[in-house]
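Here you get one chain, nothing else, as structure tokens; it is the form predicted on its own.
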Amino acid sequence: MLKMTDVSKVFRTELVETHALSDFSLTIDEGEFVTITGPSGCGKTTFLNIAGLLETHTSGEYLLDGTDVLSLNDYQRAKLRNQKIGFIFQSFNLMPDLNLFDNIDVPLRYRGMKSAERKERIEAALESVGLLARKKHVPSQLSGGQQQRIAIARALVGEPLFLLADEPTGNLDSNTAQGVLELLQEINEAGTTIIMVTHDQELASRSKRNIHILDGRISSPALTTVSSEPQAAAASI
């Protein structure tokens, strides 16, 4: 589903060359729940941006559902991103002037989907996160946890190949974060692939696999399977 082979990302200025990722190789299969961990500046955000087609890599190969993304132009990348990837951000990224229904509608409108089908999908997504009754509310009328649930519904509505979650509980208190994580686990158990970037080892311990990045590379051992039990600690990596 997602396969990176010897991917590197280099940022260059007149005086400095920074290697954000170096010879980065990773395969993620359909149905996995994978967390990406590591210290600040290790390359987590760069990986997320490349995986989400928000940045291009400098060298190596990235195959997304069998497509070599480096060969795509901007329009093709945007289309693939809209159809294959759902994004969940730490700050929710909801449009404050739109109600919840219309916030979730945004990615579907880009597909040119008919209104009846959009309505059916949006209401199903709202129902799945338990907020159908609030569909006419605006984001400011919701708690942080509810806003993140709407962001999850928006990510799911297009039936993406996988979800990319960037610190999805970072702005939430511990109890609310627990509820959001349980929702993500339910979504994964229903068959959706999830890739979550986090600095929180407790959250990482709830995923099925933990990838630890250090200095732009996957640390050794590269792949660590972790327990999905709530109190299990992540294996040492």
Given for the second form:
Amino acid sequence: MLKMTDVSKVFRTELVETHALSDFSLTIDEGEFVTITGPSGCGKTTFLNIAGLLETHTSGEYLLDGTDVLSLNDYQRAKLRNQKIGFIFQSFNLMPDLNLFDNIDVPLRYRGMKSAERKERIEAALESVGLLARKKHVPSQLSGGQQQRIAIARALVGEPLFLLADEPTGNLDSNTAQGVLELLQEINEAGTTIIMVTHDQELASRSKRNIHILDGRISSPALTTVSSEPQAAAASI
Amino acid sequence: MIEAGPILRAMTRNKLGVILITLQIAFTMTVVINAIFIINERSSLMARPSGLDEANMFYISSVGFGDDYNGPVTVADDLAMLRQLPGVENATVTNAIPVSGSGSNSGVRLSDDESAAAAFAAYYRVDEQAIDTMDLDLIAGRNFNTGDIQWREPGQDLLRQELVISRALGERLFPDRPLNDVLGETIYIAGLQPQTVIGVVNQLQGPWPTNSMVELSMLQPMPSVGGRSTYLIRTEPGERDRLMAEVEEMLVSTNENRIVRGLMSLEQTREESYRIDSAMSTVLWVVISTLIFITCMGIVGLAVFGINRRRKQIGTRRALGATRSEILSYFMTENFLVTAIGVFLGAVLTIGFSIVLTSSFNMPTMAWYYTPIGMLALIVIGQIAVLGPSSGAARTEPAIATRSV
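Moving on from the form predicted on its own, kindly provide the form predicted in complex with the partner chain as a structure.
Below: every chain and molecule of the assembly, starting with the one above.
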């Protein structure tokens, strides 16, 4: 589903050249729940941006659902993002001026979907996160946890190939974070692949596989560290 | 327009900026459209033909003094010399010049009593060469002949009874009658014998261009040969400017008992007569340009502020699958909606203001198409104004969505 081979990302300025990712190889299969961990500045966000087609990599090969994304232009990348990837951001990134219904509607509109189908999907997504009754509310009327549930609903509504979650509990208290994590696990158990970037070891321990990045390279075996027992995986980090 | 619904709902949560820019657009539209209407009205007034071959005409006055000055002889000699000058088509003597702002008029009656005048018309007292000199289009009847002309000294009674009138005066005095039927009709002018219409010219404006009765005029065959005589001269094309200097010099040198003054082309006269209208149009254009510029700046300012405030939202939209053209379209649509609300409000104000101008200042009613054209123009201007900021927004990278600041 997602296969990176020797992917590198170099940021260049006039004075300095920074290797954010080096020879990064990773394969993620359908149905996995993978966490990406590592210290600040190790390249987690760069990985997430490349995996989510938000940035292009400098060299190497990245196949997303069989498509070599390096050859795609900006328009094609946008369309591929819209159809294949659901994003969950640390600070939710909801549109404060739009109500919840319109927020979840955003990716569907860019897909050019008919109004009736969009409405059906949005209400189903709201129902799945338990906030259908508040569809006319704006984000500021919700708690942080509720806002993240709306962000998850927005990520899921397009039925993407996988979810990319960037520190999804980073702005939440521990109780709320627990609820969000359980929701993500339910989603994964229902068959959706999840790739989650986090610095929270507790969260990482709940995933089926953890990839640890250090200085732009994978420091734990990316293709083999699979654990059926979350606690055992956590112990290996 | 796919985003129109969410954009409108979002606008209701950020009312102040939208309301202010909407009011600015509405105010601009009201002022601009009414100002353009006024300019166009003035321009069409200024563009009206006088009926004369203005491009090739000029005039000059001769004012005699002293006992040795013989008016009738001087005028006859001057006209003879003028008509023989190479490059001169014809010349006449007249008491007034069309569109000059200075002349005479009289009430015209259809019966010999004290009833109210049927019209007030400017009159030109000229000789039989006037129609040719002015290059007027005689559309009915005949010109004066030499025998019709009464060369008149100051204080002498006016005896002649023939009259050539403008088409507009004929239509005013005898509505719904063919112009040929007007010939032979008698009209009454205070202090004169009953006058008989012998001819009709297509157009001859009076001396007062802003007067609503400017098209009502008549030619009387009674040129004055008193102290002051004004010669109106038509030249061959391209000869006017040369002849203006030559004629002035000739008149000065041929008679010591007079002063020659007031040399001016009809084009200069028209320009001077319409100077206030022309200046008003210029001022209104400055007002229009300033208002449109300020409104454009307001639109750009609101757009730039909105874009900078929502930079992360734009990145998020890009991350969620918006293409650059969809981001561009989003902000163009947003601007379109703001401008559309403004121009609809402006349309109501424009029509209301126009009604006030019409009823309070006796202005003509504004044509219906001014408002829709103004609405369309402002929408287009608004879209052009916001194109730059929107294009900038469209270049926002999707990776902004994952940045923490």
